[in-house]
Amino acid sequence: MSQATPAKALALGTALVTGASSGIGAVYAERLAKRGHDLILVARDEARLNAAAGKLRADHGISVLVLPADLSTEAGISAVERRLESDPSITLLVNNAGIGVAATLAETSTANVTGLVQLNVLAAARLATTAARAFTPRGHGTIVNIASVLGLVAELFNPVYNATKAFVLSLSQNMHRELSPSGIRVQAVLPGITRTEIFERAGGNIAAYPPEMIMEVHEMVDAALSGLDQGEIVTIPSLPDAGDFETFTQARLALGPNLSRNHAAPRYRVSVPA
């Protein structure tokens, strides 16, 4: 996988985790607590957050604050932005909150399209940007953006969902380019099918997929954290050979010199009859 300079162990401090009440976010919270991070847990469901926070405090002896926020709203995004801006103890953002949709494009309502873009793109971009502004003057900090392997696959699943995850991947790669000289680490995590509540919430059924395609959420998060420890910029937990992604990246970059030129390619030059 793409490599940054090999990293030391995560610098301790407070980790702010979005989508922390269940699934990937809840497991990140538990794993980071085990490593010794204090936590700020963000999600809509305050009761579930409080229950999770109580258990994490009891199990790991850390400080856990709860920040109920609906990131599909302006008020929710702004509340988390204010916390990122004002709390110098925060050293790690896990930008995880997101939704899916189990429908074709023609079956997807306008409201669902708006919701996908609001949460998966706008909220993710604003929180990542705010964390970058907060971390840069300090010269350290880590931003983990949860994308999806579907960001690499335009031909499957829902076009809008895939596009939102391609956005998160592109955002992360360019953030790494821009922020790494300032000491800020950025990682994009691209899970495949992971056993979480997102399928039921999206109206789908995870049982419809072959078992060999489904990863348990604890294994996915452990792999993602291992990738972070190894200094990866892009982590695909199920990909056996990291060289495959490097080959893909080099092929994409090889297009660069010909993507913007002063003349159209010869195959587009049409003779005009005299």
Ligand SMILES: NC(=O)c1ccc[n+]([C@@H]2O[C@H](COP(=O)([O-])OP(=O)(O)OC[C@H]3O[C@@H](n4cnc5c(N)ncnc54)[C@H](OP(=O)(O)O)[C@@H]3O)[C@@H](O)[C@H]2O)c1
Given for the second form:
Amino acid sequence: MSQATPAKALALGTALVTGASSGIGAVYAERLAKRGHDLILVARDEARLNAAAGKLRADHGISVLVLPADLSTEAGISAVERRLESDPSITLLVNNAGIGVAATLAETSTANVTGLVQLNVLAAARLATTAARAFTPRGHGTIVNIASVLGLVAELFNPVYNATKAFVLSLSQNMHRELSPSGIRVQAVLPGITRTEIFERAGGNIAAYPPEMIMEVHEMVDAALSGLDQGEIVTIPSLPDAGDFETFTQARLALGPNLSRNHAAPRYRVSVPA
Ligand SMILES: NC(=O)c1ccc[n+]([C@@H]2O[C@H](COP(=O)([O-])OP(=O)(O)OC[C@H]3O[C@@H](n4cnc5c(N)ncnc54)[C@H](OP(=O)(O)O)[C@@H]3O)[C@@H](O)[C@H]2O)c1
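Having seen the form predicted on its own, the form predicted together with the ligand:
Zooming out: every chain and molecule, the one shown earlier first.
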């Protein structure tokens, strides 16, 4: 930390934001700085992180630490885990770093599949778990996991990407169940198409989507933070009626009593010849 910490930042604590060098993570960093959080910024591009950190310190008078890490590697994940474990000032993890893919499953290379799972699933799960372990004895702390609306969609886009985001949604909802009694907050954010670099980085083009489906990144992050302030567990910034997600959840929960029984359903019962 490079500057004296104002009293407000001490009260709010430090937010560790992964994928803070661009897009959604960079806007989270800026919005959280504005709220008075000190920051730890994680991504691979150190020069970009340093530039952002300098501006955030100058504009908001907070402390900003840059922690360069490649979260698709064991060394990168471990470095961030060590920070989460050893820095009691951290009160908020924004688990955001992620990559996309602009290809059908048949076109997706083995390296792409590995990269998607390492970053979007393995790193996300390891960091969320480590943060939960660090926060639990303190009885407070917040974990924001950036999923995607594609985690709810099996009819469009890339099966592996969508599945990584379904993983993050399930992880978050189940973490909420386990951790809320200990005072830990968990929020899953499900952005729709948001104007960032992710499309170009994945070899796609955001201009291919209808403009009425594309949200500007500041609006998306402000909505997600509003959802956090309102105590939501799942925030879908685009969804006009939150009741629609509640209806979906209730339909899923209604399956519960019948998902594990001691006999197969009648339609699967095989009649054994006498
Ligand atoms: N934009 C959308 O439409 C959209 C919709 C739904 C969900 N999301 C999710 O939102 C999250 C943020 O994406 P974005 O749209 O803001 O994309 P973005 O602008 O491409 O930002 C991705 C961030 O992740 C970092 N990152 C990528 N690979 C990394 C690695 N191996 N190790 C550490 N950091 C890495 C990048 O920084 P470096 O390159 O410096 O490492 C960058 O800071 C992702 O989880 C994405 O799946 C995005």
